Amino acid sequence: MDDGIDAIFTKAKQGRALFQDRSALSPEFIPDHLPFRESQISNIAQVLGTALHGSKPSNLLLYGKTGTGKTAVARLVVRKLQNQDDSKQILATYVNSRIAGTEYRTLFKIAEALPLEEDKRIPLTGLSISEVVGRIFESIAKNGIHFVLILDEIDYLVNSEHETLYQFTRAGEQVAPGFLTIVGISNDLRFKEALDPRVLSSLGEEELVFPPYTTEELRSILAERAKAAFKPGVVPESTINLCAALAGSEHGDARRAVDLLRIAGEVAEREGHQSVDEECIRKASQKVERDRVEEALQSLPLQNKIIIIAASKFPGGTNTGEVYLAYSNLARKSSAEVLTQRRVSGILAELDVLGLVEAAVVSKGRRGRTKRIKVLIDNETLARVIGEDAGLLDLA
C-alpha cells in the first residue's frame, strides 16, 4: 500500500502543474469585477451607500436561482462599502443560514463579527435564543455600530418559532444609536410567499431579482476566470464553450460552470494532461452531478430522509399509498412523528422538484390516476448519506 501511495506522489511531482491560482475558481473567491451584474451592483450600492453618512439603509431582499451572482454581488458591494468607510463604524458579516444549520448557530456566527465583552460572548450552546439576540442588539447599540448583515439562504430562518427574523427586521430603537441592515438572499423565486406579512413589509423594503446568465455570458465569465486560474494556453476555447453550454443548460448557473472548470482542471492534472480538454469537462460534469445530489440529500430534514428511505424499498417504483405505509413503519421505528398521507404526498412533490425522486402521474384506466414514486438516487450515494446520520442507521 505504501508503494502505491509513493507512486501516486511521484506521478504528481513529475506531472505538469496546470493551475497558477486555484483560488480563482473556489466558491469563496469574489472577483473585483463581476460582468453582467452592473445594474444589480449599482442598485445595491445606492441603497447601502446611505450608511456612509450615518443613516440606516433599507433592508434588501435578493432572490433568483442558484448561481446567478447574488452572493458574490452582495459581498463585493459590502466589501467596497467598508473600504470607503472613514469612520470605521460599519461592520459587516456574511452567514449562510443553511450551512450554519440551526437558528442558534446562525446567531452564533453573527455574534462572532461583533465586539462583545468577555462576559457577554456567546457560547456554542447553552443560552436561550432571546438572550443571544439581546446580546447582539446590546453590542450594536453600545458601540454605535452600523451593522450590515448578509443572510444567505435566509429561507432557513423563515419558519423559526422564535421569530428571530422578525426581531432583526424591527430592531430599530433597540440598537440605537447603531443600526442593523439585512441583505437577505434566497434561491427560491417564491420565497416571499412563505414570509409572515410583518416580516415581508420590513425585510422587502428593496428587492432585486437576479436573472440566470445566458450561455454567452457564462462563456465570458469562464474565460475571465480561466485566465486568472490557469497557466497560459492550458484551457482551449473549445473547453470553455463546452463548459458554458453544459452550465447554460442548467438554467444559467455560474457557480456550476466555475465548479466544472475547477474540477476539470484537477482531473487533467491527476491524469497527466498538458491541457484541460473536453473529456475532462465531461468527467467533471459527472462528478458535479453526484456531489449535487449528495449535498441536496444531506441538507434535507429528517422526515424527508425517512420518506426517501421508504420509497427506496421499492427499486422499481410504487404508488404513494405503498410508500406511505413503509414510511409510517420507519417513522415509528425512529420515534419520529408520523405525518399525514397528504403531507407525505406534498413532500414527495417537493423531492420531485429537487430531482431526488420521480413522482409521475400514471393512468390506471377506469380506476383513475395515481402517482408512481421512484427514487432517483443511486444506492451507493443513499447508503453513504444514511451512514453519516446516526438517527437513520437502523432504517436502511
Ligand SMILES: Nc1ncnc2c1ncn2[C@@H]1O[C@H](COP(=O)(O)OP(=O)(O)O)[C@@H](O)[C@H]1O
Second form
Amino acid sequence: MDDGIDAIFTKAKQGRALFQDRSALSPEFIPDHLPFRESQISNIAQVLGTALHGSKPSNLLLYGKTGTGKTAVARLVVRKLQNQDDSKQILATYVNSRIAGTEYRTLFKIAEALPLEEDKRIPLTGLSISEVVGRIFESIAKNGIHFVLILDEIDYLVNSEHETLYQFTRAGEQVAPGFLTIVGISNDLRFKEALDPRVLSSLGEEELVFPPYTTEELRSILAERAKAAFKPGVVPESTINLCAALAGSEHGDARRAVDLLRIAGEVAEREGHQSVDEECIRKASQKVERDRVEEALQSLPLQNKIIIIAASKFPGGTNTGEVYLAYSNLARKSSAEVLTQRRVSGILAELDVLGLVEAAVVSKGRRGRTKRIKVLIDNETLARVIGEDAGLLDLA
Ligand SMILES: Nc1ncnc2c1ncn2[C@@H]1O[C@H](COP(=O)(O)OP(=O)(O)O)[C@@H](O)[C@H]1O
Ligand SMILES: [Mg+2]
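Switching from the form predicted on its own: structure of the form predicted together with this ligand?
Below, the chain from earlier opens the complete complex, with every other chain and molecule after it.
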C-alpha cells in the first residue's frame, strides 16, 4: 500500500545528494582558512607565539559584534599553536562563560582541562570560588603547565561579585613555573566600561577589534564555505548573493550567513530540490528569525515576561498607562513585585530594542507625547514559548 513513505524517502535520497560535507557548516566547525581576518590572526599568533619559547604571552582581549569571527579565529590560532608545540607543555582550553552559566561552572569547565589529583577534583557544587581557583592554580604550578585559556563571552563573568577574572589576570607567581594566559572574547563593545580598571589593565594587554564583514566579504566567505559543504553546482551564485545580503543587512554577521546557508540546504534537501535556490534561503531566513524571537522571549527575566503578556492584551496597541495598569494587575495576581511605571517604561524600551515590542512615540497634541506600545509577536507564539511561565503564574 502506498502510504507516502516511499515518496518521502525518495525525496530524502534526492535531497541528501546536495550535501557533500554537512559538518562544514555546523556551528562547531572551524575552517582552516579565515579570509579577511589575516591581520587579527597574525597579531594573535605573534602574541601567543611567545609560548613556544616557554615564556608567558600577554593576555589578549578580542571584541566585536557577533559573527565577526572572534571565536573561530581564537580557536584556530590556538589549535595551530598546539600543533607547533613540540615540548607539549602548552595546554589550551576553550570555555564559554555564557554557556557554562555561572562563575562556578565556568571554573569547573576550566578545571576539566587540567590534571587535578584525585582528592583535588572539583565537585559539581559545594566548593567556594576561591577554593576552586586555588586548585586550578595549584595544578598549573605543580605540573609546570603553559596554560592558554580562551574565555569566550567573558562579559558573563564580570557581573559576578567574585573576582575570578582579577585573580586570573594576576596569577603570576602562584602558578610558576607554569603560566596562565587568557584570551578573552566579548561580543559587547561596551564591555570594557564595565570592567574593573585593574582587570582591564592586565586583561587588555593586547586588544583587537573585529569589525563587521562587508556584504562583499560575506559573499566570498560563503562561496568558500559552500564549496566545502555542498556538491559542485548545487548552490547558484544568486543564492550566495541573497544569503550575503540578508546576513549583511544589520551588521556583517558571518554566523547568520552560515546558519542561513546550512538551514537552506536542509530545506532544499527535505523538499527534494535539485539546488539550494533563493526560495530555500527565504524559508531559512524566516526560520532563523523565528528562532531568534523565541530565544529572546525564552531568556527574558520574569518581570519582562509579565510586561509583554500584559501588553499582549491589547492586540491593536495601546499607551504605556494602559499597559502599566494591566501589568500591575498581573504582577499582583502572580505575587511578583510590582515595579514602578518608570521602570516598566524602561523595560518596554528594552523589549523594543530586542524587536519584541514596538514602542513608538506619538504626539497627544497639547497634552504632550506618549508611547504607543504594540507587541510584535503573535499570541500563538507567545503562548507556545512563554505560555508555560504564564500558566505557572496563572496569567494566561
Ligand atoms: N573569515 C571567515 N571565513 C569563514 N568563516 C567565517 C569567517 N568568520 C566567521 N566565520 C564563520 O562564521 C560563524 C561565526 O563566527 P564566530 O567566530 O563564531 O563569530 P563571533 O565569535 O565573532 O560571534 C562561524 O561559523 C565561523 O566559522
Ligand atoms: Mg563567538
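Note that the coordinates shown come from a computational prediction; the quantities given were computed from them, not determined experimentally. Residue numbers count along the first chain shown, from 1. In this text, the rigid core denotes the largest set of C-alpha atoms whose superposition between the two forms falls within 1.5 Å.
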Note to self: Taking 2 Å as the cut-off, check whether the CA of residue 297 shifts that much or more between these two forms after a rigid core fit.
What the structure shows: yes
Check: Hey, does residue 325 budge by 2 Å or more at the Cα between these two forms once the core is superposed?
Finding: yes
Next item on the list: Please report, as a whole number of degrees, the rotation of the smaller rigid part relative to the larger part between these two forms.
Entry: 10
Next item on the list: Mind pulling the C-alpha shift for residue 383 between these two forms, with the rigid core superposed, in Å?
Entry: 3.9
Next item on the list: Superpose on the rigid core and then read off how far the CA of residue 351 has moved between these two forms, in Å.
Entry: 4.1
